Amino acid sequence: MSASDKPKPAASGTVHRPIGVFDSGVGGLTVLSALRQRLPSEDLVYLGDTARVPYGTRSPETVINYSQRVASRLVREDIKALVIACNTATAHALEALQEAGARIGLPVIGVIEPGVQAALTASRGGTVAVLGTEGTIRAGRYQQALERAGTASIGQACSLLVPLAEEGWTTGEVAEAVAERYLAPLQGQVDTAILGCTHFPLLREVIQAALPGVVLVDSAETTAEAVAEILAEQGLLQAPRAPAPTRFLVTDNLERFVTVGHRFLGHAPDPVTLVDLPDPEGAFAAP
């Protein structure tokens, strides 16, 4: 590696800044949990855009606009990296956010590429299913990445699994029936399935029952690993220490976020602050 290829050392004080994580609501808490396990010394700040949830049924232009607002707000928290813990936002807004982040030296990481890499490793040479919201499947980013790697794919929107996860109906007859209705056509057609929505790990049991013998890939862990690698390359990893408590920001319905967040984290998110999303500023302002 030449001197010009080596990662630039982090600016003084940058290492101690938090990692920003965002999602349209609570689903990204599965990614947050994976980050906490992989990077126990890092401070984390999570923003759930609960005033505009869900992103999965919005147009690409709207998702980009919302994502720019969220990113701009998290930059005000003095973050050192931005993790898009939302499949739909990654599908539509990753490129725009990465371009903006590059202008201010902020690495931006999405969940799709790590999930694809995990699926390619897990697949036994068969077809890979992508399970997600309508917006994620319609965007086709998972499918395109898999097919560029020479792997056939099938996209399956499973939007009703999202409210089931949030209501805590992750097992039982209703969850089983919904999963079976969505996934029965995939039986015998795929050997691997990407849980392309951050809510779906909570329904892993019923999804697995509907797809017997299929390897399920959760991109949360591989996303956390990708974040760790990027921070290490850029000299941004925090030395071992006790981190500050994770902070949570929401744009609406704080009480519901706490209630549903408990189902995702196993404990109530705390502290939680209600914030607004003004027009994006600086690098994240729309051109």
Ligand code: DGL
Second form
Amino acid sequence: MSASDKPKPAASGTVHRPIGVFDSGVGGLTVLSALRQRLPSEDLVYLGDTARVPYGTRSPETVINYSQRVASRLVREDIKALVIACNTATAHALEALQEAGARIGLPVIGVIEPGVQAALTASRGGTVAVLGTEGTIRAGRYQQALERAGTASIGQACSLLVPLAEEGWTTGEVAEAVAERYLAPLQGQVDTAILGCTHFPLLREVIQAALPGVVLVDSAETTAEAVAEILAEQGLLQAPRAPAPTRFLVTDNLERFVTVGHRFLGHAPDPVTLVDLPDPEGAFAAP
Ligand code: DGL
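Starting from the form predicted alone shown above, please give the structure in the form predicted in complex with D-glutamic acid.
Every component of the complex follows; first up is the chain already shown.
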């Protein structure tokens, strides 16, 4: 390990700072739940960019700009690590945010690499399906990472599953018909499918019915594990204690976030604060 690769010793007081987690809206709450389970002593602050959701149909440039703005806002919360709990934002903005984070000693973790690890563990050597938003599939990050690991993949955008999860229509004939329409071409072609969108774990039942015998993996738990490893490596792990209540920041429509968030978390997110996003600032300002 070269001197520059060595984890920086944590500055005094750093371990007590919160982990920042963000998504375009409510979907990242599935990752937040996994983080709470895996890292019960950590303080967490979640930002849902509900004013700009969905990210899944936007251009890479726009998603990078939104992600830089969210990261800038979370840095104001004095975070010690940043988790991109959104597949689309990870697909487009991970590199930009990691480069900026490295300038201020802020580790930035996305959901794609952990999702690929989960798929490689689950796969029995067959082809892996990647299910995601249009942006995630078009960016091809999952497919490239699988290819690097010598595993064939098929990407399938399933954009309509996002509003279905938001609406709470996660079972029943409409959800079944939509899942079947997207997934029928994959039947018999794949042995594993990555739920490469934060909303899809809520639709697990209908996705499984459309892909019988296929192992479904999601990145929430493996992402939480990756965060735990990075915090441990960098001396940033909080010692056992009762954490502060998780705080939620949203950029629009607080009431809807509480209602829909309840479905994702199993309880109403609270306290929730409405915030504005700054233009990218500090390390996250475009060079
Ligand atoms: N959170 C997004 C993702 O995981 C889905 C919702 C959106 O399109 O913004 O890709």
